[in-house]
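Next up: a single chain in structure tokens, the form predicted on its own.
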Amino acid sequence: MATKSTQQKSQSPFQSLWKAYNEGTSDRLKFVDSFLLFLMLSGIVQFVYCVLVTNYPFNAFLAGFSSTVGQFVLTASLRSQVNPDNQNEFKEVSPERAFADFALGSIVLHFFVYNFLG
């Protein structure tokens, strides 16, 4: 039977950092973070139909594709904002804040987005 030290051991790196993510990370935080991947994930597909399917109506790629990577980096600002982790770096900026600032960039966002399709 194998002692407890030699099983730690034996886990792989992934295994590892998947554990440490479960146990250490908030289900906030992990909700945003399954936003962030599934951004990640439309914007590669859109990617990818563009380069093998077709990029007839430019625009509307560019503009979904835009739209993804703004929205993506907007979360990505309102994860780092609202990990508790991070709080000596945001002082003065509450999750309520910061959710506010966020769903008000997504609007101007998508307005922009809106306005280039035309």
Contents of the next structure:
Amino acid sequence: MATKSTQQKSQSPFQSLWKAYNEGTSDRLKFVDSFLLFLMLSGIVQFVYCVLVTNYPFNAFLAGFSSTVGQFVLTASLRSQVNPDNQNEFKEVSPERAFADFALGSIVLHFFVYNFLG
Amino acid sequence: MVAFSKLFWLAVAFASSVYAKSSTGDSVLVIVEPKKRDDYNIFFDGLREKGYELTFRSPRADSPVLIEDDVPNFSHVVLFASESKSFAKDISPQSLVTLLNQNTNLLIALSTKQTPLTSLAAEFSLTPAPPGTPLISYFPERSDAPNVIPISIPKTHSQIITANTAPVWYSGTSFALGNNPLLVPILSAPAHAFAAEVDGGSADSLVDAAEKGGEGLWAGSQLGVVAGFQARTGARIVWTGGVEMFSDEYAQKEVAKGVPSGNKQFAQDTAAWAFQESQVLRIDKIEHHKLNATAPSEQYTINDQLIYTAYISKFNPDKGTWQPYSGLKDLQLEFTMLDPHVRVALPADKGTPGKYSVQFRAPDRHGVFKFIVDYKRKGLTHLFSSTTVPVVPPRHDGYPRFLSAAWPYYIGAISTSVGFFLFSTIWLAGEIKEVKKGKGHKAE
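If the one shown is the form predicted on its own, what is the structure of the form predicted in complex with its partner chain?
Once more the chain from above appears, this time first in line as the rest of the complex follows.
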């Protein structure tokens, strides 16, 4: 009900979206989202640097960029698995299990990234 | 016994150092009609003085044979029987070509008569004038017959003939020179000479020939009278249109009052080139290594600075030894993988005689490369050297690491890891305290 009233008050759909997000999302998911935002920005910065400045050494670009992309994908899947709204879809996956998968996947990812970086 | 044989070889070495000789051997077979043998004594004595051992054979005699058990019996063969139409069985155009393939040198005289050798000359890209048409010239005015011609030796000619040799007397046939790159013109006919029948040839027939657009007209300085040919084995063959230019008569004949002819000198110089005495080069050794190294590497890396060195010697007939030779000005080195990726001049090193050295950068391309020195010049021995070396990309630790240009990527990767670490820590720490605490924290 509260969301409805705010929707009516505000004019911009973006503002209403932002408000709905702020009020309807748990802090844990917001925390995940902030990490996702950071990864996205980092990836964009590296890509722009690659296009505008230099792609040499290319292996370093691939490592740096794919680490952000890979981490983004892993974090996004963690987010969908721990989201209470999706509980019906991930019945047999507990949040602890989801986090363990996420941590293991990330460690493997970073192992490859550092091998490729230098 | 051992001491004796050692002494013997020492004596042989000493003897060979005293006498000048060819770079390939001393034995010469001269095939000449016995009747005419004494006509060329000055030439033969000149060869003997240089240290050659002459063996004479009549063109129809059965021995000594040219090739025995597939091995040539002589280092050089002189064929002065220019008018013989029939030879012994083993003297055939085929056997002469076999000799050339086995690095035996030949000096062959043709005549105005059609012989088996006339058709062999065509195989060496020489087209002899029709039979019965000697070279004729009415200039300069002289008391000799028109087919006995003084030919002056051009100053800008090949280095085969000694400079400032007096004009030589010549009498015989002539040949047109083909465009075979192995052919080395030694002496050309004078510009005013032509080939025609000496008596029967009328002015009319010449005019007829000229009217046909030059076809059939044998005239001018594009005709050769002495030409060399260096086979790809290094063996040399000299063709001359008239054997008389080697004769005692022409050697003693004066070209002008008080000026002896250059025939003696010319004959010796021609024989010296034919018998691989003069203009003989060889590559003694080659070296290659990286800059700031002394030993050659098993393999080179792309973009390495390489140094290639060749040591070249020239045969010195006066001493009979090989001596370092720095006189080549246009030597080139190629670094080749199918195509030459690098082609650079290989200049003589001023400090060391006979040393040619160059530094160059290996191409930015890996593969199996060859250092190639391929030097083919008319009159000179062909030089060829090919050395195969692999050129590899840098090893995994051969690249520059941690470049400043890549710092954004390094920071990106590191910050992702740090972010992951912080994220995991906060996630695990926050799990116990439940959502409420987190909520309050965020709100603040």
